[in-house]
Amino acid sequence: MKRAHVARLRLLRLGIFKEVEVLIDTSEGTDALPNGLDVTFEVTEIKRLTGSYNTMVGNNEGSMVLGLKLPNMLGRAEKLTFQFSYGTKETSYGLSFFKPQPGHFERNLTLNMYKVTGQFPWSSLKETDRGVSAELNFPLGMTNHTLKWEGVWRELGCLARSASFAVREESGHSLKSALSHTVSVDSRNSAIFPSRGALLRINQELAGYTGGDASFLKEDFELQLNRRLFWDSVLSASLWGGMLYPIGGQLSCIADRFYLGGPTSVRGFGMYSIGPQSEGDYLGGEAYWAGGLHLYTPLPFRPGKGGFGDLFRTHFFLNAGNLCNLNYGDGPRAHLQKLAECIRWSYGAGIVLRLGNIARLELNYCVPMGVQSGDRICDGVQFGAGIRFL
């Protein structure tokens, strides 16, 4: 029964197939053993061609999304599928390939090519890539990789005619070939309201080596730690941080760099209003870290307990951070001296809302602190939605 069930599920990731029905009997026939089972799969397999419209929640902006797909397409649960995205803040057009290995869905092949379009307000920026890209994900021991390239024609202009001379300098054309390998650790039981278990995310970009005028190393990681206290209250404790090393002699581009601030990272402050700046316009950093601590508990009173009510958690948070550029000439001890100072910082409470298993949405109430010249606050109540929260 146990088998029958796992196969049953593992029928239905395939995403070609609408019912799968195990029926179990006793086995008839000559060959028949005494104590044998008959195991029966009848499926329904999903259309040749289907349509989906939904909408998608991003960090801090929402999309209408509309898709078409060829599910089973060389009758290997290959899917080829067209999507059309229409933002608040960007526009996208893509068609993907995706190829899993036979009875290894785990492991699979996607090939990419796309436009996208995206406005940046908080650096007076909009920019516009046309890319293709090869992924390759694959399971390893406790751990999942992903190895990927891409390369990505960008066009980068003026948002507004009050940009500044520094992101006038950056607008124009570039060509990036680069290639990437993400590891994760992921054991936690929920990916939005985890109450055990840990998350560990490496990434690491390698561009120029395979083409292209964008020459840079950039690592960055993510580490979760969640436990379950008393009353079904959970602690947990995050912690980001990246670099990104030029390469060549060449300037890093305002398009590659780090930003931080915002609901979803150091909340109290402004969508990436941290840290480097010209004239009002964020430029990002080529350094960052940012850390939080989470308390979430039940609504009061526990309403709707069971139902509706478990989609609610009231948190109290302290959040940190930094973002800077460094001098590479200088020494570890010089980075990490430089990473401490002005360390911008808030604390505050709020209502967390889950939407399904990938998104979240959160209405907090700030108090920024450590506040540094050209950093724009939000003093009070923050509404933040996305799919990634400090």
Given for the second form:
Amino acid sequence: MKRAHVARLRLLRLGIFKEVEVLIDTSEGTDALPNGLDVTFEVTEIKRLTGSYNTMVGNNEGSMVLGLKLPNMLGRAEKLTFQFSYGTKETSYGLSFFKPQPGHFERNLTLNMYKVTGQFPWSSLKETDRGVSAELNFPLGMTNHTLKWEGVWRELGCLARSASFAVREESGHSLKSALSHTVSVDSRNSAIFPSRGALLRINQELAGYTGGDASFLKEDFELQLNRRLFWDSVLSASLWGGMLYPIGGQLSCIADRFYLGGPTSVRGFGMYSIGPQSEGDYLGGEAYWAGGLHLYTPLPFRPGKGGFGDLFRTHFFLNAGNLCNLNYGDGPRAHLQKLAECIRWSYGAGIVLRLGNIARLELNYCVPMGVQSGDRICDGVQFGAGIRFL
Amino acid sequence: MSLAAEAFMSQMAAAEPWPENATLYQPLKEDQILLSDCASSLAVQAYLRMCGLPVQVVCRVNAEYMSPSGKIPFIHVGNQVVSELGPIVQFTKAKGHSLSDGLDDVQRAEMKAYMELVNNMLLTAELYIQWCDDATAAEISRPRYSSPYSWPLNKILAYQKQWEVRRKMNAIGWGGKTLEQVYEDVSQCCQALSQRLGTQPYFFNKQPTELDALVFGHLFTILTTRLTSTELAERIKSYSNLLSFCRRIEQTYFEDKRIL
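Could the form predicted in complex with its partner chain be given as well, to go with the form predicted alone?
Below is the whole assembly, all chains and molecules, this chain first.
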């Protein structure tokens, strides 16, 4: 019976069936075996073509989003999705084709074609990306690997006439053709409020060897450890780090660099407002590290236990990090020294809400420390929403 | 810009003197810059030299996208970024440097009219020849414009620019013209300029003005740039006073450097 249940879950995971029912009965009929069982899976397929229409209202912008999906295009759970977003400020669209290997759903191929625009007021920058990408996912033992090639035409521009000259110098077009590889090991029992397990994700990206203008090697990693303590509280430690190494003597582009700060990384600081800046515009840095120590407890007095209250946690946190540009001529000792000086850190407490199994909302009271001149802080109450938190 | 913003900007501009590190940005001289941009850039450089204001010329691949108005050239002075000759003249005037102070109102109106003539005729003709003439576009303009980028971005940007210029030409009514007609228009424009110049050293007698800088920028660039045919340069060479005008300005203001 357990295997029937597992098979049912695997069929549902394909995303092509609305319902899967399992009927187990003693086998009957002419070719019935003695003590045999007939297992019948009754499936209801999803409609061949589904559409969706949403309107979104955000920061001074409204947009209309149209989606089209073919969940089972060629009969083997291939998915074709098209999304089009028409907004007051920007328009973006994306076409995506997903093909799992029949019998092995974890091995799959995704092809993407997209145009995405983004506005980054902390750098007074706006970016339009038009690109294609091909991604291959496969498990290997306990690890999950992703190999991806991406070709992107990036167009950068100033968001306002008052943008600093350093950002103005980055305006223009560039072409990035990059190969990247990600390996991840995830033994946590949940993505949002894990109470045990660890996550390690290492990502590397090499651009420039398959064409294009941008040429660099980028590494970054993410580590998270969770452990349950007394009374349903969980201690969680996380560490992020990364390095961007421009190849061929070129300067790195503002769109490739790392950014730090904000409600999803070092709390208590403004969004991406740590590190090298020019006239108030944050330029990002080529190397960074960030660490966090959290203690999650259920809400005091446990209101709504067993139901709504389980979506909330209180947490106490200590975050630290640094973002800077390295002088690649010096040795590794000098690099470590540079990353260790001028550390920004913060501590505080707040409430966290889980949304589904992917996202989190946080409301924190933060006290930033170690603030360097040029950083923008957000001390006091800070609100954050997102998928990936330090 | 709104009136309030302009007034504010001239207040800010007037506050500081011209710094030593003023810079002028243009596309790469050897491989990338096209005739029309080179002419505009030379006009601004000539104007600043006539005012006696030092400026450094820096070549950047993305100069066109760095410019706040999308046009070449632009100058970075102190904290401010100003592009195109018209606004640059206003900007230097706010700082107290001007070449046309000695003119009376009638002359000033005449100067503006001739500057409009050069912009509407010569500059448009240069753009037409670069982008609407298929031979020039294929041999010179597209390869040069897209030289800093890699495939396929170079093709995309070059064709995008070509379509943009052709749409603009259609909008102003030049889409239907032939190359011969464009050459004729250039000749007529040069004739008008030649007649105004006469035997004087500069357009308004003894002192150069921004009109002299603009005319010099365009004529000198046309004379010294290699195109698919020498027809355009020949048409200008037929006016000897314009030739000696260009030579005179080159010798007076550009003796310390080779321009092109």
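Numbering follows the first chain given and starts at 1. The shown structure was predicted, so the numbers you read here are calculated from the model rather than taken from an experiment. If you superpose the two forms and keep the largest set of C-alpha atoms that fall within 1.5 Å, you have the rigid core.
Fitting the two forms on the rigid core leaves the C-alpha of I343 displaced by under 2 angstroms between these two forms. Once the rigid core is overlaid between these two forms, L66 counts among the residues whose Cα shifts by 2 Å or more.
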